[in-house]
Amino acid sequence: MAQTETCDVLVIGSGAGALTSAVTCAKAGLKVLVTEKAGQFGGTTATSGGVLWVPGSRHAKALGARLGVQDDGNLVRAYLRHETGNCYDEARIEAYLEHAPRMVDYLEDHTEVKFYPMEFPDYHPETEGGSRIRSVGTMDYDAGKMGELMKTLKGELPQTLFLGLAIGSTLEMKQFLAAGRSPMAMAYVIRRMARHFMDLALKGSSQRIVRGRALIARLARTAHDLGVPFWLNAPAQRLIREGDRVAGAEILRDGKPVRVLARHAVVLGAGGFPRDKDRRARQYPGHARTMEPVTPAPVTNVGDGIRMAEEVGAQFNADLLQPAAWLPTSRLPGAVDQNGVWPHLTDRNKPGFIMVLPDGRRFANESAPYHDLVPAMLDAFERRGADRAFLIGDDRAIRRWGMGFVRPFPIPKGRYLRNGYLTRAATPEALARKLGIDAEALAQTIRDFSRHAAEGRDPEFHRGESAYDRYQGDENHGPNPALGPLDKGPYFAVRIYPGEIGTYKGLKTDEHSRVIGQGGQPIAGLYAAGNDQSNVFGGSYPGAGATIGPAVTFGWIAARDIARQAGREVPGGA
């Protein structure tokens, strides 16, 4: 007979959506549990950027004053009404206007979380109600403060650190960019490696966690604190009911079956489906429905929270302008897991790079918000039965930028030509006949984009006409910063694929984060957050932050909602 646990609040992942329901519950006085399928805890939030979009926040409105920049409410619901058009939720937007802005006071006064304000355009920032004062960041975080919890905090993705180390902010990585041609860029890349390697040589680990990172090691050091176990290892493998209502849930621990039951609730984080290829077939478009994922989500993300739920009845909403958070990516060769895959966040925003198809054209503005980039290049290979793209590069931008896993000078690149991932060739038609695509087409379309990017113009796909264009490229280039001529060889290419951060399609929520079933009601006793919930904007990516933000703000909603239905405050939300 399985062995039975009982809790008040059963949260099912470990992501920032997750921690915050967790930590914000046991704030209440309620008994928590927080199971993770992995072996470490932090989910897809571990590795990510730590970014929340949170318009009207203190620190918005601290950077707005600063700035001299006005934002309010109205301003918000006019571009979240034309970024999610048809799919505007008018119920969860509202809600997360309202309490977004009260979760970062709550994390902050009562908890170890702690944000800065980020000057940051949104992904539209011409479109009415655009703004560039919406995004916090994590602060950093003293690993000293962790624990025997550092043995089981999710790392960063070992491809995005340099000699070990995590690079923090972004202008950290405008340092690191830069050290190869700057003399003050280079004394800080020593300062900040040599304080790394004494970390190491003391303690064994650098002590400084950042982005994604900082935000679990935050919470869970909270969650800690407040007595909150984590059981790792530990996959959920269906929900209980009992009558109408979600009772708790089956855990596979140590490799035995632990019936948990929760008096009060059911939060399910489990992160999405980006790894579940039957889902994907279902709900993806054109060549995204079929090929391998390409993807740095966690590969245990397969849909675990949504198929339990929707056993017990839960509707699935896939009427969404995207399925996904999109994210052009690269991988290398005999890749099998999200180690092996590289985000293309920095690299194609700069000048001197382009992407074309193997037709040698191009497809897009290249500098265009990632989750814009993706959707054009899978419409392209529709309409140009292409099943492939290449980021290419001169010997001026590999140099200054890097791409992909490949490092700015003076990093060596020789392994990535010899295993395959970088391809490198002395003239464009070289290039070309190496990857198999038309020569003249390729010396052709860079010809034409240097001769207009030298002017600063690009008339074919407007790149760099956008605030956001020109915040991504090199602000010390002119006179555009996100576009440069392709006119130093030899040349380079790496091969782009359709990738995601995560999944958009999922459990239909309401305002609450209450999961609604078949009938349009509400389930009793069952929550989510995070990826397995629905995303509230519709499928748009408004601006930076734009999916922790919802995470991490309908986890704290959720809990809010539990605490109230136990009878239960929570300190300071009200």
Ligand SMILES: Cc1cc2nc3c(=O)[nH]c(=O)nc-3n(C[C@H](O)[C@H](O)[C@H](O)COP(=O)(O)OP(=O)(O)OC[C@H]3O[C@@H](n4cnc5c(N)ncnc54)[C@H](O)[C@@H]3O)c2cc1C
The other form holds:
Amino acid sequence: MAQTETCDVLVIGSGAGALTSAVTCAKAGLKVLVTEKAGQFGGTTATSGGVLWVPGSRHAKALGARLGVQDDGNLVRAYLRHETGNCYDEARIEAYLEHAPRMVDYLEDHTEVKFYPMEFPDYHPETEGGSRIRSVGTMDYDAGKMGELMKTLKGELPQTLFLGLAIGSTLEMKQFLAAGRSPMAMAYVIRRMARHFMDLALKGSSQRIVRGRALIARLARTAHDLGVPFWLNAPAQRLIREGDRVAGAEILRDGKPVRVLARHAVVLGAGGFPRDKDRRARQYPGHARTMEPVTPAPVTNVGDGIRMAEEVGAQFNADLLQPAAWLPTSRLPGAVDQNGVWPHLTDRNKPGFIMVLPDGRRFANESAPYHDLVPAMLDAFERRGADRAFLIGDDRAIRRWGMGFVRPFPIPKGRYLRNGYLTRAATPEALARKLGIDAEALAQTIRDFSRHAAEGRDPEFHRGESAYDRYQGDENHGPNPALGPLDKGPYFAVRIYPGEIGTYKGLKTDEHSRVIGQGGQPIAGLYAAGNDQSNVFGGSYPGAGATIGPAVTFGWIAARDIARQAGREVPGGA
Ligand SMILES: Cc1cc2nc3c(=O)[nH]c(=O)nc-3n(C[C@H](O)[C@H](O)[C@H](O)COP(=O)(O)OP(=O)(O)OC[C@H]3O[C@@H](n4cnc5c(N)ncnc54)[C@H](O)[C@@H]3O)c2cc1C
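What's the form predicted together with the ligand like, now that we've got the form predicted on its own?
Now the full complex is given, and it begins with the chain already shown.
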């Protein structure tokens, strides 16, 4: 006979969506239990940038006033109509536009969560309604405030640390990359590293928690202060039904099944299906359908939330522009999990890098947003009969920016050459021959690209024309921050995969985050947040923070609806 536990709200998963629901329900006085499959809490969110796309937030308004940038709901709607095309979900988008800024106010005023404004171009800033003030970042958090919780807070992806230090915001990253050329940046880095080494000497670990990990830490601190227990190594296995309502879940805890009955609701926040090979095979296009996942998403995100909901009659929404939030990735030979995968967010868009297929030709604007680059790659694979792509850089580029796992000079790159992650050759032709790329074509591609790059233009793919491309480039490089010739051998290459930061297709939910059943009605007692929900932006990626913004907002919305149904005071007001 399985043990039985009772709570008001059972939250499955411990990423941003799940923990926001947990905290907000607990604030409404509900008895909440969080159950997490992994041994540490935080999910993909803990390894993320911790950026949220929240048009109209108090921070966006203040930043807009400072920069003289106007923004309003109609501009955002116009922008989203362009971004989402036929997948514009009016009810949920309206809920998002209304509640995302309120969520920011609520979390900042009632929990440990704090944000800061970011001047960051939307991903298509030249599109009607595009802007550059809509993203917010999560403020760093002090490990000293976490106490025992620190032991089970998920760490950063280790490969993204620099001598054990997690680099914080995009702006801080720019300081690190500029340190070799700017005395001010170097002074910043020295101060930062000195504090880091002091922490290591005195406390044994860095005391500054940054980005997505700070968001999780802040939510977890609040949850624990409110008495919310976290069960770890405790996967939910199936939902429990009572009549036509979901009444809890069966959880495997310490190897034993436990029936957890939830009086009011179950919230699914199990992080979508980036590691579910069967569903990928059904839902992904082209080569991505059959390849091994090469994703920085955790190995635990195998689609449990979606599967469990489907078992009780939930609808899966496959009608989106894209099945996933795409990300070009690379992988160390022999890698078995997310720690062997590199998210190519900031190197490919720098001067001196291009991407090619085995035919030696480029296939896209390498500085395009990650969500645009991968579909272009998959499309080029289909059209040109390829199954691989390569990031190629010259000696100057790799020394200056690094290349995936390979760090900028003076960090040695020998181990990556030895283990086969990185390939080096004196000339483009020799590099091509080592990799099975058409040598003549690659040499010609590099000559053509470099000639135009020196003039600051890319007639083939228009790289460097968007403000987004230039923002991601090198602000000190001219005439175009996104374009630089590849003319200083030796030349280097890394194989690139069509990966993802998370999935977009997911459970059909309404504007209250209620999971919709086959009959088109909400399933009583069942909510979803984060990537278990199908993406509110119809599978597009409007700007920085376009998955965590919705995760947190719809987690908050779910909790408010649960509180309302339970007859409690609704957090954040009616
Ligand atoms: C390097 C990187 C940077 C990123 N930066 C950003 C960014 O700045 N902004 C942005 O918007 N997006 C970003 N993303 C994407 C973003 O991190 C994810 O889309 C988002 O965090 C997903 O949140 P979630 O709550 O749905 O799931 P997760 O945060 O993945 O949490 C899901 C949790 O559920 C657990 N789980 C799974 N199955 C079960 C089960 N059966 N029972 C119990 N628990 C279960 C998992 O173990 C996991 O801990 C980034 C991603 C990466 C990899």
